[in-house]
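In the block that follows, a single chain appears as structure tokens, in the form predicted alone.
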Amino acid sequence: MSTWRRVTRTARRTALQAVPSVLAILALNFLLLQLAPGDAADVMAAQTGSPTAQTVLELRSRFGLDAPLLDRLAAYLDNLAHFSLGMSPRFNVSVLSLIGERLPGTLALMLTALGIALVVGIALGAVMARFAGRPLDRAISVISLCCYSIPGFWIGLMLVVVFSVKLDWLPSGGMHSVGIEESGLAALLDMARHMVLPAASLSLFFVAIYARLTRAAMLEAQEQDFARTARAKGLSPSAVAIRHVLRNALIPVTTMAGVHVGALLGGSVVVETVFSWPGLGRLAFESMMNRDFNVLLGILFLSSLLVIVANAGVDILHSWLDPRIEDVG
């Protein structure tokens, strides 16, 4: 079967495995809120200083919140079925704009930690295999074990104090420089040195996984059939490590990126909040202590379609690497 053939197929079943999951997501993460206790309108009227329970019954059937729970939920699925996740009561806009404004900047942090972490994983995974035993595979053993233990936030505090407070290297947060109106490749180097801290923070974690995992990936894929078979055609020592048994080891890397990057979206909500990164994970933050319930719906739902993304993604490229993956059912 040709490759092309091969990945068309991977993608439209997954596509179809894809419609189930999120039904489900969306009437889980619905059911699972409406558990939490107080909602916005308990909020709103705490912060006038002087609630009554008036108040309180007014903002709740101003905002639809006095509605019987199926109902609701068959409101939300009817705003779904017309491309719309609804009003915050909180801001007073649609959903889809505040997501919209803050989805930029989540995706920016993600993909950028997500590539320096599978870039330094792998390349510190294949020089650990390549000198497996010995004291540099040691010593990166040990850090990798340090970035794995010690909690991120904690990190990107000692990045703030080292780089931010110390040295004076760059920014403690935010997305852009304050009162510095730039354009075009200006803003984009600014907004880079920004994102060099929270992008480390978030993906130091995921730094040890990927090494560790290459390395046993490697170790274990150097000593099969195929490796042998390539070092006995006279292959040099680092074509058969590249090409062979690197290739295959970045199987098992790549799924576990995959199934990461519901963890990178976790993990953005403190980072976020540490750096003040305008993000979807600061703003579900705000959201739930605000109990803005319908902006936390968009972000839940949104999250979990980008997860499935992710993962269908996953599979077109083990498909590609490996080609005796082969579809089922």
Contents of the next structure:
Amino acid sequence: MSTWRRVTRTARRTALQAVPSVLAILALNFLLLQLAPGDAADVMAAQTGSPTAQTVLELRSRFGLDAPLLDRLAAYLDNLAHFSLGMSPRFNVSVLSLIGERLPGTLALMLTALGIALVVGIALGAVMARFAGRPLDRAISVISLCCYSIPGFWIGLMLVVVFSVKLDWLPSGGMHSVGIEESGLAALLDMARHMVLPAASLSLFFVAIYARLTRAAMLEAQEQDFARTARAKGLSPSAVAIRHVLRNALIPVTTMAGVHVGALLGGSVVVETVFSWPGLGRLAFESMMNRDFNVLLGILFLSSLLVIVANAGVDILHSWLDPRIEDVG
Amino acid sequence: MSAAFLRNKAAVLGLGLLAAIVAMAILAPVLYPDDPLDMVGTPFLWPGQDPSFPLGTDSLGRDVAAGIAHGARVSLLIGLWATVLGLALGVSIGAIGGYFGGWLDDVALRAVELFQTVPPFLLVIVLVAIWEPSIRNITLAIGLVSWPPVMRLTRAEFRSFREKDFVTAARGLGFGHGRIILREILPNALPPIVVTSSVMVATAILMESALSFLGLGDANRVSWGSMIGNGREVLRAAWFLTAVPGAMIVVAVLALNLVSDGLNEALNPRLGRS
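Next up, can you give the form predicted in complex with its partner chain of this protein, since the form predicted alone came first?
Next comes the full complex, and the chain you just saw is listed first.
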């Protein structure tokens, strides 16, 4: 089967399987959030300073929060069918535009962190496998085990102490420098400077995971028949390592990368808080605290979609990495 | 097995660190009988500045060492019980799905897929905010999101064992399903579950610290995460208030990971000794 046909079949199968799951998750999230004590009307009334029962009721009816539960769920799903995620009572704008504003920041942070984690992790893992059992392998393995045990938000704060407070090399928060209007390359460089510390904090844990996984997978692949055959036909050790062993070892590593999209989103909640990064993770947390449930539902919906898309992407990547993996849909 | 574990120096180091933290947690009420949230000294004493506060005091004059000792109780308590809950859910659902197969397995798999589609930490935040932050509720929330990987692991083990000769023999002898699951297959499936469980404790400790850092911890108890959250406010002036509790988290989680690696090498016969 051609690669293209495999890709389209995988995509179609994923979409068909994903629709009922996503709808189920939406409904479950919706019902779950109804269990929370208080709603947006309570929080907003409390913020006016002197809430009366009357204000709360008025707010509740203005946002349609007083309708029966199932009516609200039906209205939400109806909105969704028209590509709308409703309004945010707190910001008084549509959830879609709010998410659209914050999504690029989170995606940039997540993709940079994932990219760093994959490149550095796989490289370290390959070095460890090459020198398995020797001092270099031991040293990297101790370091990666430490990285694996460090909370991302804490290392973020420590990096701020060293690189922002003591050395004054990098900004301690935000996405752009305040008060400077830049465009083009200068703006991009400015953002990159702001991204160094958050991306490093978010990726450290995953660098360690991929290094350990790559090492184990490469050691296993080295023993397989195909690797022996490649060596026997006279390929140089580095050609065997990269074209045969590493390529096979990438399968478990990329599988985990798909699984980790959800974990990265979770990690971005704390890392975005530490670095005042304007992204979805922080927005999700603030929405929960302010009972801005439409926004939270929208973010949960979007993150489920992201996880599903990432896993489908991994499936497609696998059928390219390993021709033996046949589509069974 | 225990001999293989004890030959592994890193694993023994992990076990030693873990024992020290457990001892600290148990002895906390004896060493620091007063509430660690009490203000007892001059604010912002650096570690070593005053011998009666070896780890210094925070912005409100609370003893950092007392907070560290009592925080160990919170971390270990939540880590342990959340793991027990996650294991109970994951192992039972995985065992039933893997052993019986069919529609039961389908339902179990669907449930796991639904859970794994929502980022676990976001779900924990939602659950804790709904139930109000208390030690019990945080434990429940973390336990509830931590079962899917154990379920998949247990299910895979049960699927591979259910066709084995000894299981067929047990069926032939007329053993009931319950007995075959609990007495025949489960003991064989345990090693990878044991290895995973110490990683689960580590993950639960990390999640609890992140929650407390965000201000979603139990407000009446001091925890390493909440100490970091408070220290962050004065990061520029007194970075040790953030560094010390964070270093404790790293030590605790590292110890658990070392133990898990050691158990994996000791229990997994497929891993060659290099």
